[in-house]
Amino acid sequence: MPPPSDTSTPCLAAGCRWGGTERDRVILYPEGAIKLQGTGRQVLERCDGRRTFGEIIQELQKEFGKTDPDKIRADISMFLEQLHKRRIVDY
C-alpha cells in the first residue's frame, strides 16, 4: 500500500472508533482494540478527516522541535501505512 501523500487526509475507518477514557483511549476496530499512548495518539488524535498528512507532519515537527523532520515525516508514514494495512485508518 502507498504510503500518505502530503495532501491525503487521514481518518479512521469506517468501523474504528475511540473508546476508552481520556487518560486510557484506546481505539476499537471490528478484530480488536489498540491502546494508545504517547506519539501514536497524539498523531491519530490528528486524524480528524480534516488535516491534511502535511499538516500533522508540521504540527509535530513544531512540538518536536529537536527531532530530525525527516525521521518524523518517515516513522509517521510507516505507522499510517501500518494502519492502514490493518483497516484502522484511511486517507
Second form
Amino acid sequence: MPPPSDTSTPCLAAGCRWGGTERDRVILYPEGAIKLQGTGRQVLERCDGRRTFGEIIQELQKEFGKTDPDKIRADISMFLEQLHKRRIVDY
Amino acid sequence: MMLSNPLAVIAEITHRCPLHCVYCSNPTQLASVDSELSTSEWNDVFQQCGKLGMLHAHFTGGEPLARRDLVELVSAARGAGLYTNLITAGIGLTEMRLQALVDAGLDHIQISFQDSHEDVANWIAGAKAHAHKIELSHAIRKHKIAFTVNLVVHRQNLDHLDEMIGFIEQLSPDRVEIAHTQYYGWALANRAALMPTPAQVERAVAIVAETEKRLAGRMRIDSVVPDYYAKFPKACMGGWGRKLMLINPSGKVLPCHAAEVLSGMSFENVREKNLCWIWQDSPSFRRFRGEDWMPEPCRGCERRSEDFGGCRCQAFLLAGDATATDPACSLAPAHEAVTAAIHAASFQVGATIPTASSFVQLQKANQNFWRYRTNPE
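Mind sharing the form predicted in complex with its partner chain? What's above is the form predicted on its own.
Then the entire complex follows, led off by the chain already shown.
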C-alpha cells in the first residue's frame, strides 16, 4: 500500500473513533485502543477527512518550526501508513 | 504490584441462541432465561464499567439479538463511554434493527461463519443460518461501522481453509479472525470430532501467513493458534483477572468464559457486589493473580510473566487441578493429556454430512459423532 499523497484526505477508518478522557485520549478500534500523546495526537486530530495530507503537513511544519520540514513529512507519512495497515486510518 | 483497570467487559447478555454450534464457548450448564439481568441492571453494570476505566463492551451470548432490549443495552454501554461490539449470528437482525443499533452507537459488528459451503456450515451450526449471514454481511457494509468476520476452524473444515478465506474476502470485512477451536464447554465434549491433525495445522499456519501478507492494508487478519499444538501455553485472557471481566446472563462475574467449571470456586454477582470491589478485592479475581499460586515448573520459568502459567480451566479440565501448569505447555507434568488427545483424534472416522429436515433429525443422525449445543431452560 503506497503512502498518502498530498491530495489524499486521511480520516479514521470505519469503526475507529476517539475515546478516553481529555487528558488520556485514545483511539478506539475493534479489539483494541491506542493511547495518543504528543505529535501522534496532533496528527490524528487533523485527520478529519477534510484536510488534505498536504495541509496537515504544512500545519505541523509551522507548529514545529525548528525541525527539518522533510523529516516531519517523512515521519507523519510513515505514521499514517502504519495506521492504514492496521485499518485504523483511511486515505 | 499496582493493579491496573480492566480493559473490557464481555457481556454475555443471554444464553438463548437459535444456533447449536458444536464448538460453542458457552458452558454446558447454561444460565436460565428467568435469571437474566434486566435492562436497568445492565444499564447500571455499564455505568460501573465506564467508571472502572474500561474501554470496550463486547455483546455476546448465546445470541444477543434474542434480547429484545438490545438497542437500549448498546445505547447504555455507549452512553457509559464504551466502544460497543456486537458478536452475532445475525438471526433476528433486519435492516431496520441494524439501523437502530447503528443509531444507538454500535461501533463494530462481528459475524461468525461456520464454513464457505452452505451445507457444511448449517451442519456445524445445527441451523439454516448461512444464507442469512451472507445477506446480512452486505447490509452491514452499507453502514460506517467496523465489520469483522470470524471463522472457527477445526478438523471438519480445515481442509478447505483457502476456499473459506476466498469466500470471506468477497464479504469485504475490515478484519478477519481465524480462530482454531478452543476446547472448553461444548467443544471439549466434541473434541474427538473437532481436533485437527498435525498436517492440517501445519498447512493452516502457512495459509494464514500467506493471507496476512497478501491482504495487508486491506483486511486485518487476527489468528488464534491451536494451543494443543503449541510449545507453550496461551496467556489465557491476558492473564487471570488482569484485563477482562465476563458477566454472564444472570450477573455472575467471571475472569473468562469457562471459569464456572472450576469446582470449589465461587464467583460474585453484580446483583450483590459492585464491579470495582469484584475486580480489586474479590477472592475469585485474586485467586490466580500474580505468581504466588504457581507450581513448578512455572514458578522458576522465565516465561511466567508472559503466559502466566497458561489457562486455569484447561489445567482443571485436563489435569484435574486448577493450580497445575496448563497441560498445553510442553513442560507441564500433565502434557501427556494433550498429546494423547491429538493422537486419539488421528484415528477418528470421518463424518458424513446427513441431510436432515429438522434440528431433531439432525441431532439424531449425528448423535454418535457430536453433541449439538442445546438451549437453556
